[in-house]
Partner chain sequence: MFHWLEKNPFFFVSGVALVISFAGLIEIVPNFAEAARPIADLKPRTVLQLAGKEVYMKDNCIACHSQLIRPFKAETDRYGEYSLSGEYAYDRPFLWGSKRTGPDLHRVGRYRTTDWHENHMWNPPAIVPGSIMPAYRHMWKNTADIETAYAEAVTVKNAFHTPYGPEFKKGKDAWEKHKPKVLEDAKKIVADMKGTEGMSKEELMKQIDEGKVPEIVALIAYLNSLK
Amino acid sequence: MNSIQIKALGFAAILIIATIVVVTKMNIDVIHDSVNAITIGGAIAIATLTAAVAFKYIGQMKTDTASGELSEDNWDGIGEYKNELPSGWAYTFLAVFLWSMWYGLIGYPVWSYSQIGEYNEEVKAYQKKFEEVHKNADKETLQQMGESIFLVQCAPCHGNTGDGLSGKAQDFTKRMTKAQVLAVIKNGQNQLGYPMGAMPPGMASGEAAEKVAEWIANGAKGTPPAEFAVCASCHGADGKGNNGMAPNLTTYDLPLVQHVLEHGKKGIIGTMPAFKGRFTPVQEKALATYIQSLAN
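Using the sequence just given, produce the structure of the chain by itself, in the form predicted on its own.
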């Protein structure tokens, strides 16, 4: 044996001894716990294979000579032999493949315990408890809760006061500006997934669009202009969304907030990602309550 082989055998022996010492000192159960048994067995197998490869192939590389039929193709004078795949490599590949199938489906199946799974279950349990405790929360509690959510999740784009950072994102201190309404009338809207479906572009133009945009931008107060009749079929005569069938044009009500959280929305500084599943129903209600307070 040469020095490299001796070192490889020594290294493998140290790994095996260290593994056994760790198992003994830490009282790791490798008899009844299959995961521990597989882990320790894998460590010993790696050490053994390291020694075997070093012992066999390092020496073989020094003594073996290439032989066989060369292929016709070559690169800069370097050709390849048409030799069969080495049996040791092929059997090892097959063994690793079979072991991976066994490990994934039987030895440690994908539906068994995992820390991520445990964490998700704990989150679900906490959320259920949270919903039960706050299901009848009053407006003040909801507003405080919504403010904490807003400052963490929404403020980076919309600003701490909800002003939209000087037009870079939606300004929550008002429902919509005249320019925003005109843009929606001109281009249509189909981002939020309301039951009434997409709003087609060009629903109004010219002076009619100006009147509708002016009325909505001023809070949809008073008698709507006659031109709003074409909008009322979806948004309702009062512009409040026809009981959740279309967006509420007067305020940030709960259905509007829920639709934006679920679908996201394209804005000036980029597309707001969807937050579907990130908040509980109570948290969504709290966020809507706080955003309404900003507009008021």
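None of the values given here were measured: they were computed from a predicted structure. Numbering follows the first chain given and starts at 1. Just so we're on the same page, rigid core means the largest C-alpha set that superposes within 1.5 Å between forms. Compared with the form predicted in complex with its partner chain:
- With the core held fixed between these two forms, Tyr103 has its Cα displaced by at least 2 Å.
- With the core held fixed between these two forms, Gly79 has its Cα displaced by at least 2 Å.
- Positional change of Gln283 between these two forms stays under 2 Å at the C-alpha, relative to the superposed core.
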Second form
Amino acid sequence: MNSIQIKALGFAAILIIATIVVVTKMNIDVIHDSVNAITIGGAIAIATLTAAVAFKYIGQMKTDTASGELSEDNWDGIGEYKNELPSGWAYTFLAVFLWSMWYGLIGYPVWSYSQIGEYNEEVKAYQKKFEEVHKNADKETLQQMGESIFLVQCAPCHGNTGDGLSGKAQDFTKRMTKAQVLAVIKNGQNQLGYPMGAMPPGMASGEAAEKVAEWIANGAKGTPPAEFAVCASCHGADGKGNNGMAPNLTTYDLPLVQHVLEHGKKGIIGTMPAFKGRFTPVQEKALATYIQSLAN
Amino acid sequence: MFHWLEKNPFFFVSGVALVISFAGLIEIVPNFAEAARPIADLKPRTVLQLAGKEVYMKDNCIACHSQLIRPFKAETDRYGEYSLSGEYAYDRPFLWGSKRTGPDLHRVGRYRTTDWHENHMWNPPAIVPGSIMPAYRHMWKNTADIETAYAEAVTVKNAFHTPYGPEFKKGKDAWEKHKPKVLEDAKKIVADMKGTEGMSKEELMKQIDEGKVPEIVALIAYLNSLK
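To test you: the structure above is the form predicted on its own. What is the structure of the form predicted in complex with its partner chain?
Full assembly next; the chain just shown is listed first.
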């Protein structure tokens, strides 16, 4: 062993030790993550190659003398030995050549890789896992999930706290304002796609409308006023929407959130876009859970 | 054995070019020919939307916003379906952009609405706390150039056969005939606006009645068309 070989060995050893230190210190999962495994494998391979090259060729450089058969090419007296193509190279070249012919003529045209295909598979697999994991999600999980979706998708309009940015969108800390209810009573409404269909205009007027609207705006607490009787046939005696036949007027329940997400809504506050197909059933449930929690 | 190849650079270069072209031919061309066509039901932008697109380019929204959703789950969760090249077939130029200081806008028409844009363009941090997007209040004062937008539509129709209707013709008369349609589109946008401190809804309507479309109206029409 000469000094250069020792230095090379030391260098390789440092590389390997550094790799191991980094991996253990940063708590990197090498076994289950293929990308990490490949990276570590690469690092070790580089270290090993460095050591091997140092061992074999550096020694050789010191002791070898030039010999062999000269080729006929000669440039101003500088000649070149005839060197056979190393067989490893030749075989690799042949293999790559064959593979490229296969890939160009058969592999790509027939089994073409597509980014979209990969995306579709990834999303499908994720969705399946997601539904499975959260099939029976508890309330706390739903609430957290709902909050994170809300902050990304809904907060730009409804505000980070869900207060509707002082009148620019629905305020989730309460159900509906008096003005909103009065507007619906006056104009009717038909955009949410409830089984009951349209709410006809003019179901109440004057004082009766005021009273009903006031009761809903105050949180629909206690027994409804007598004037609510006309509304009860569709919205239920307690205003809770008759099991999803018409909107629940007391809270943002799951059917309401689902209908609004599917159809969007245009009211006196503004326009809410539809989010049809953007959320899975679990995510819709999570949103409803979170929005309901804002009222308290 | 292959020395003759090494000694003949012209042949060698041609060979390499041939091999690479072959790869390009089978990998790029078929895909390109397929993807560059307009997707089914793609409609060219209306004159008002084109005028809005001019505003978008003039005010350099592309410096902070891209219009290209990549097929990654994280992106499609946030913005909606990934973009297809056929969707840009009538965009000249397309505004893919390459910088996302703000979010992608390729499908913003699906999840933002007229009244939201109105508030947001007037004062972004009031709507999105901490937003570093600048306010664009001059858009309420400036008038969008709908006439040039019409000329653009006629030009792309004649030059590239973009499917605009037969009423899109050269000349002042054709434009005067089409102008009421543009103003009507603008009124539909204003109908969904709420008015800001800068300009009330009535004032916006009045301007349009005078034949002037404020830039903000055209821009919102354009943003709403990004679906």
